[in-house]
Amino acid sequence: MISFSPSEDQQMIVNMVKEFVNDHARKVYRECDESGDIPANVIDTAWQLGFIASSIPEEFEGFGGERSALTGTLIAEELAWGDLSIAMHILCPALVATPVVEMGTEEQKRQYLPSFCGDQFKVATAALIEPSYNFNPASLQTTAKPDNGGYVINGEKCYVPLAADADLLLVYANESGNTQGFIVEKGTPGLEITEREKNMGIKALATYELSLKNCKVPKENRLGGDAGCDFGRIMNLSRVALCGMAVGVARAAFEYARDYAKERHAFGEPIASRQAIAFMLAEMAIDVDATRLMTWEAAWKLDRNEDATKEASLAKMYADDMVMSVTNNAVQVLGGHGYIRDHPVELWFRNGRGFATFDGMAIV
């Protein structure tokens, strides 16, 4: 019998994460966005509810809960209902905390995973994205090949948020045909970090374009070792992430709209009474539990160690139609208001444009 309710576990955490949420992030994300900052004090009290620490193995000095991608987008769209910079910025560690959990030796696990347990919040970030009109995950350009028992990476990376006070990159790169990843440390000659990008969206999160130059690696830092990554799991671990994270931008919109057009009178009534605009919520709402649904389904057969590229990559692309649709959907229930910043729905709506561009930025 499938249920369709969280977790007694489950929910305490979600309760957990709106609590934090109505606290700390819906107070400041707007402050954020025109900043372009997000203060230390919110990444501090988020950090110390254990969002990485709580799946890192007791052994390996974590909290050792069960690693589940299901309660992992759960934990992402309520962050993200919050405010998304702050919920990617928040969750950026897991880009390398979670493949090494799930694919790591257990040198790397030894070596790495502690860190990510310790009271300061811990920089670490991946770079897959690239510059390229034809960017494919499963063939990069940026490439690593074998050299004097090590790998020489070469190539560009851009939307790598938090990369330039990154202790550890998990660098994607493509080696003989296959898409591996490899951890490069901070200060690594042939590691170049740019300014920072002037994004349209997630203002207030932090992302650089890298330049690899030979850049070299130990074979050590090959993610996995001999044995290498399973790289479709991971794209479908972000996939499930980043749908997560699109239910939640969407949701705020959906709400913030919706409850607007109760409270907003024309001619003498709501304009919510109006059928245009009825209708226009009515399907905002099937949009965004239709995507939720998608996206658990997913999470659940990655929970089972069952192959969810099928599930994922639907739920991920019908994910980034809908929180496209129904951010703009947002901006026109609220009319010129919806254009002006005096209301968040154009921030929804400049979030929720990226969605498409966000490969490998997030992962549960």
Second form
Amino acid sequence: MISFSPSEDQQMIVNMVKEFVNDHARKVYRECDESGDIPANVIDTAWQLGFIASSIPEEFEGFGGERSALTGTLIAEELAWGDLSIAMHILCPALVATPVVEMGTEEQKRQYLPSFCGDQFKVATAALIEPSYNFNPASLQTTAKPDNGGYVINGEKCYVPLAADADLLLVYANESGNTQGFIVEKGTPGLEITEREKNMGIKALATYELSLKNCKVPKENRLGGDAGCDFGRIMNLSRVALCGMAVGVARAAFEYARDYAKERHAFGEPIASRQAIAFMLAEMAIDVDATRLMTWEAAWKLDRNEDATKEASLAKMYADDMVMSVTNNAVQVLGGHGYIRDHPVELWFRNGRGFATFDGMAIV
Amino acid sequence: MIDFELTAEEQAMIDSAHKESLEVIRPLARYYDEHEHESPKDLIARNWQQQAEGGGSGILGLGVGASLRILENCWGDAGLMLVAPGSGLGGAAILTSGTQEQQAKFLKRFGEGEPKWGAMAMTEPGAGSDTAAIQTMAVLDNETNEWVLNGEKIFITGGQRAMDESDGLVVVWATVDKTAGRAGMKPFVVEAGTPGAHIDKVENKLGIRASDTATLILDNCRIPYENILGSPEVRKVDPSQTAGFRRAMATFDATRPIIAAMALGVGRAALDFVKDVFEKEGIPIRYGLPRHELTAMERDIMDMEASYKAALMLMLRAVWMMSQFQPNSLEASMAKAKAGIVVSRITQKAVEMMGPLGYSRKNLLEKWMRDGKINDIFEGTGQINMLIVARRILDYTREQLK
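What I would like now is the form predicted together with the partner chain, since the data block earlier showed the form predicted on its own; can you produce it?
Expanding to the full complex; the earlier chain stays at the top.
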């Protein structure tokens, strides 16, 4: 039976996230963007809310809540409405936790999951993107080859969030034509994390380039063991997470531009009283809503364990364009003021452009 | 609980509409496009029979299943879908504004006898989107206790079938007080055969040619006092808050998502055409690849599919809210505005992509491009719906945002 009404539990979680982002993320996000750092207390406060531990089963010391991609997109939207860098930082450990919960072997679950359920933010991340314009997640340049009963990994990665501090890295590599995940622990010889990247947006999120030179991992570290992982599903879980975040960023920009247009007077009346501005805002509102609903549908399908490649990739394609156009319009509504860093719209505009690039940088 | 699964009943409704569109409607589509003012009598009889068996169907209170059935009908043919007999938009107005007695009196005919049509007359030569500017007058003759209607109404969908070809009716919007603006606007039921009411002209159109679009002349047309829907009282308070206008708008909240569904039916027809051609040529559409790996054709199709899905979701939400008795003015206008743009873009792009196949009248694609365009115009143009969306999101009155 079709319904567009979130459950009471989902509504409660959304309200909790809204409170967190209003009290914390929204208070510091500009400063974070300028300095490149997120205060530890913001991350710690978010960690206490249990975004990661909540969907880890009790037998591995988690809260044992129901894992839902749909609930995940609701959380992603609200966090990203607060700030995209902070959202991606907070959810970064899920880049390892989610694939292990869904596809890990019993041994991998026992070994890794409890570490995501402690009091301290667990730094773990994934390395998927490669530094090339024609990067293709399904056909990676980084290779994993059998070696003495284990694997040897070679390649270059970029846009790896929190890599410098990560205890665990889930490295995706090309294994005889298929993309598979390999858990690489901090300090593994051959793993070299190079400089922190400087990007147009998400400046508060520490991302790194890294190289893997004859980096050897035991065969037990192959995600999912002999069965491997369902990389298509991992990508779809990532797409809906990014879609949710794109909706959050776009909604933030829309709301700011809407409120500004009602305050700002020109020719004796608010600029929102002119159709040229009002119609831009209407279009923004329509596309934000449409993207959210498409994201929900794709996530709903993933929650039923169905293949959602078509739904998730169409939603992502739509979201990439939507967030760019909405944030661009938000800057435009503010005119010259939109270009000044006293207002946040330029920040959302820079962050918005990233979604077409952020493959696999967030997951629900 | 957010859910996108159709019930078995809804799915059955859609499947049967799809089958009928494929087997019955599509084979007739081209003929009635090329023979504009002919009536598909067999199809009408068939629809009438189906409605009698199904217990009739109004436009109001339509749920998700019915909206998707209408989508399938329009996937078959939008013009022929509009020809289906029934109380139509006139019935919608009677249901939102009429008393129990009026509903019984005026709607009974749609469940018995020969096929009949109900229509709504709002637009005038000098008043389209600006409905408050209508000039058609209704004056009460106290001696006979009759309303006397004078004026000219144009662009009445199904007007000819309602007035000339059946014992149907038209709900005519007229003003009882020109100085009162919207507050003076009232709906009146004019039944077929009423002296002083006649169809003057049937338009030649770009598309949806199977459906008649008529002009109704009201020349000292006398109707009983009881044919006014709602109160005759004119309250000159905040005009947007008056009952008469509110009722007209409530009708739109119900009909706009349905227009969105109609638009989507035409859009999907065009999309399916393109995908079928690709499939026959053995060209796969590869989802999930990075953009730089896709062909231009694949990108075009995916853009069309994504925008189709965006409008579909907005439509379903608006219909779902209506079925939950939640106010849906904003969402209805969002759905209508988006679907109007999307159907125009998809059909126009499809004709472009298919080259000689698209432009030729041998195929239906060019027809769908012509048919689809109406959805961005009737029941409020795309721009009027954008204006409604803008006012709602800004919390502005009509005075604050013109």
